[in-house]
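Only one chain is included here, represented as structure tokens and corresponding to the form predicted on its own.
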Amino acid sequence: MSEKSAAWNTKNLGIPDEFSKFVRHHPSELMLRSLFSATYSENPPQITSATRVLDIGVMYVNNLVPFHDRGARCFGVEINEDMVGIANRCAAQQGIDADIRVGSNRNLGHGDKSFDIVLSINVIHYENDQAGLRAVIEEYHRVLDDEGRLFVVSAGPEHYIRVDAKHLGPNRFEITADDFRRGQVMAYFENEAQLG
């Protein structure tokens, strides 16, 4: 298990082994505006029972809820078995039918063109460098259908995690913030041109 994977374990997340009390986590507001509202998006996707959605870093299943409510086929990946277990319990407690399995940014564990929508909300930066970011984008592209949509959120230059981070080179930042990621190296986009 990698250092980053080990950092995301049930102790760090403060989740009891018995998982006796479910705390609802809300979907990303930015995702809702971008993918569900014609007010904020020029061309929001049509979500139907044929829509296949993958959430990378699915954890509490919160970002799959609006897709599930519209009948979409829901999928998720998490970095280790402990987190897959948490995600499956969250899905069960909310009555969400989702295929959740172990996967990572670079190995999503699904076939080519398997999804109409791929969500990567605050997970793409769990790479070490520019080459890692490129490999992730290639993997996202591989599983996305030709007319599919990719929705990516990552920390920008003004985000607290990056403001004081030590810049190690192109797209490489050592986290100095006082949380469980302290000392880890993350890969962030340095400008909008790198997204193209």
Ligand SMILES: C[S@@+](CC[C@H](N)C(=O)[O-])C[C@H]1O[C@@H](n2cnc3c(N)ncnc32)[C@H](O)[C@@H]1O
Contents of the next structure:
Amino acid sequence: MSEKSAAWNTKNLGIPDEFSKFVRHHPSELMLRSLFSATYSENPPQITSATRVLDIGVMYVNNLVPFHDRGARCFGVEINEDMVGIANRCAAQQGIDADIRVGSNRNLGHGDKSFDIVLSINVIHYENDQAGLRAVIEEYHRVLDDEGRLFVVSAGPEHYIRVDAKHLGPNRFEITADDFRRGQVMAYFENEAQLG
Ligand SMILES: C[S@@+](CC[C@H](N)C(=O)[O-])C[C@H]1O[C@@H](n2cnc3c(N)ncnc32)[C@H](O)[C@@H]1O
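Form predicted together with the named molecule structure, per the form predicted on its own context:
Every chain and every other molecule in the complex is listed next, the one we just looked at coming first.
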């Protein structure tokens, strides 16, 4: 496992020894508006008990909650066993039945066309460069069914970790913020046009 992947762990995240002291996190408001609200979204997907949703970098399982509430089939991947353990404990704490296993942006560990919705919320930039981003998009596309929806969030130029990052080259930014990711390279999008 790379150092970058191993940095995601119980210690760096400050997970308390007693999991009962863990305060649950809440679903992304942007995701709720985009995927669940006909007021904010032109064409939100129908989410039913037949919907298969994969959350990449599922971490605290907060973003699966509104899918679980609607009876959807919930899946998550995490970058290493420690993170899978955290995610499974979060799922249990919230009463969420989810299949959570080790997987990464570029190797999701699921078959072709397995999902109706794929969530990648602040995860896609854990690549090293533009080639990595391209490979990730292909992998996301591979696991999505024909009418599937992909929801991607990444950090913009004013994000607190990105704002002082060193721009090394196209889609390559070295983190300088005082954070466990300091010194790591992230593959942020250069501008909105790259998302088109
Ligand atoms: C900033 S957190 C976001 C967690 C969650 N998606 C959210 O929005 O609350 C980044 C997550 O991505 C995971 N991660 C790190 N590198 C990854 C990679 N190469 N592929 C997939 N997930 C990765 C981390 O373990 C962590 O759970």
